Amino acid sequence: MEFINEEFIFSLIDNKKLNDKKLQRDIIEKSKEAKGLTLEECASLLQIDDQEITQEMFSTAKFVKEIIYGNRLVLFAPLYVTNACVNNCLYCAFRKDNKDLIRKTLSLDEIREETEFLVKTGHKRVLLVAGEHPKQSALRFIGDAVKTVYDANISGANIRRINVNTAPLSIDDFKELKSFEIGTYQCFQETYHYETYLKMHPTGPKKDYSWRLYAMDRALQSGIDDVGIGVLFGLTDHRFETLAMLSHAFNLDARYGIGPHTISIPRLEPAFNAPVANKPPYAVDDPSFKKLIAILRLAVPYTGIILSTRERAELRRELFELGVSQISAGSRTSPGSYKETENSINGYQMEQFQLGDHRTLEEVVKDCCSLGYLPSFCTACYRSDRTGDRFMKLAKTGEIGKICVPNALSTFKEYVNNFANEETKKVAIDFIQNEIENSEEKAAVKISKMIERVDNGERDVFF
């Protein structure tokens, strides 16, 4: 764990001295540069305490994200295929104890009827989930799972990358889930202060703090070269799991040239007998969360971050302005809930957490393109070998944009032909329009004429 050093850390926030508006003022002009922050620097802007530094900060963190990721949201949906799980977090519905939640594994055809109701809707990518379980979610099964989200077609329409959150595996075991041509690695370690992490998880695999911790070190050796990080904010001070998870991804990046592809933001949120996610000890409101997501993307600006359905939609509209680059739409957190639809006839009892943002993915792609926001459907990276270090270093540059514009455009349209109603349409059309006029001469041309394959019925337009 020496990476994550919490006396320093904590010296870090009780140090008062970096609460100096020209200190703060000065970190925020060298952010502008897209080039990162150290601790130290996130440190004295987590202390920031006068109105309109914080705005300042707000404004610069969505320049930042523009000039790495232009006003691109990717989408994708959560796709639960259990919920089994031997470990006993405190916070999760999913939990060991949890005697009344309604447990359910998905079959392989479950599995496939509920990815066919995600190409239905439009969806391109997914992020498996399952959770932890020594027969329910081996990775035998995982593979199968795998297997069979990307088979199923309907008309051409097909799932094109699938990111997967399951336990910290052992080296061989990842390289085993790299054969299964899965795209990000996902894996939150909930929170990185030590006696909390303890607290929070009594029995079970998840127990070993240490073991979860290097998990990304393993699948980075394994040869999977895009991994996911998080933390679950309320278990304890936000401030000490911001520069944490900071101190994480500074170390992956420091030891093997690659930062986090991403890094998730969830808030604790109610849960089925889950006794911390109904009350959490360390709750963060609104104003805290929108600060720390905006010195997450100063410090780290390459860094996809990913923004789930339990924010409110309205709250979710504001954070897009804070750095926010990827977001889930149209989420069901049980297993088999897409098919059902509502799961109306377990509801609550089979739902890992609550959400807040129930809208449609039609709904969330309408509101992206009325608030001046590109829904990005493109997978290209991950098939072109532009992950990890190729991946970093045209991100890190903002080199990626005249990549990603053409490819989410492309990707959009097909989105737009395929599965928009007529009203959604106009918006998305007359939204595309724009961004083409908007776009460099020689870009403009190049859109143009994927948009044309596209219109003639061509799919899976990239480059």
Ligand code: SAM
Contents of the next structure:
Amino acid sequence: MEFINEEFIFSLIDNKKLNDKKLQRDIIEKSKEAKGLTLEECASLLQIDDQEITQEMFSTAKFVKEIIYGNRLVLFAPLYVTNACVNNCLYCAFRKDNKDLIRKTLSLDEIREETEFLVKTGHKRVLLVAGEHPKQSALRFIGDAVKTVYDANISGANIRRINVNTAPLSIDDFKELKSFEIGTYQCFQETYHYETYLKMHPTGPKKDYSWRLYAMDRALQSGIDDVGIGVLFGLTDHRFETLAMLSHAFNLDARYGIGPHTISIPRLEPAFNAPVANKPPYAVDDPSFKKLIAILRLAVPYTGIILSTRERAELRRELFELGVSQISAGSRTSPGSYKETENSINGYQMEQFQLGDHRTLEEVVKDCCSLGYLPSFCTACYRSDRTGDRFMKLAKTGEIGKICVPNALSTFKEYVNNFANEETKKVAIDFIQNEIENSEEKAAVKISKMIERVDNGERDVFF
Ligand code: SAM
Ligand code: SF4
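Take the protein just shown as the form predicted alone and give its structure as the form predicted together with S-adenosylmethionine (SAM).
Let us now look at the entire complex, which starts with that chain.
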């Protein structure tokens, strides 16, 4: 726990000297180099109370995101395989003491059916999610589930990257998890504040703060080289959580030469029979949420920031502007719910928490285009061995954008050709044409050739 220094973090939050307009403007100016910020600099930005400086910070966050990744937004959907859980997290509907929850662990056939639903809507990336249970979410089951998802194929359309959000493992078990060919391993600390953590996780294996805090160390030591961290905002002071999560990111970067591949920023949503979720002790308001997202973007420019469908559509549009690089779309949070939604069965008594954005993937895609964001279904890095330090090197130098944008365009065209309705097709084709026209000449030739291959029926065209 030595890298989460609570006393030091609170001293930064309380240090009034850091609330200095000139200092804050200098920090924003420095962040334009996209080399990141120190913890103290982030603490100063957290204290900004001037509207004009806040806007300067927001536009700089957008600028930094675009010099690293371009205007692309990577799309994915969660796939819940079980809601069985032996933990008792006070904010989650899956907690053991919620006796009214209908428990379900999907069979491999049901996992295939759920995957086929997602494939049919055009998804290429899945985040596999599970409760923690020694039997229902045993490692062997996760392995079988991952294989089932990769194997599902409808006329050549399939899922090409599976990220996993499951309970922390030992080094040996992480080695086995890696052998399933997963993409990123995600695990959120929920809260970095020790006392709050103990209160929120009264029983079950998750009550061990350090086991969770060092999960990413064990994952990296086992050879998994893309890891994703996160905070569940609303459990304690968001300023503390932001600085503590950044301490974690800086520590991983210093020790392993790679920081977190992604940072997730879930806010507490109402959940069935979950007292803390229904009355968050430190609810984060929208203006503070926007600020902290912009600060994360400036502090760790190389890291993907993931925004889920917990947030409502209107706010999501504003948050894209602040440096978000990956979003979920068309999501459901209970096992089996994609198929059940098709059959109009209410999943409320099985879901983990309520969603804010209920739009379909197609609606989100169209909206992204109208806002000037390029929807990306690219999964190339992981299959081209651009993970871990290879990815980080490209991200830290901004080179990754040169790869992301052409790959985003070819995978988006594949989506448009195979899944979009006529109205979306029209918007998307104009959007793609515009992107090509605005690219440098050499890149435009390359992109046009890739798109020609896609139009000739080739799938999964990337470099
Ligand atoms: N059970 C594993 C665990 O807790 O690490 C796997 C992930 S859990 C199913 C997914 C994440 O959902 C949690 O890490 C937590 O941050 C988030 N979550 C739980 N309850 C939530 C709520 N009420 N609102 C928003 N997010 C919630
Ligand atoms: Fe179980 Fe994860 Fe929910 Fe906690 S957050 S009750 S560990 S599913």
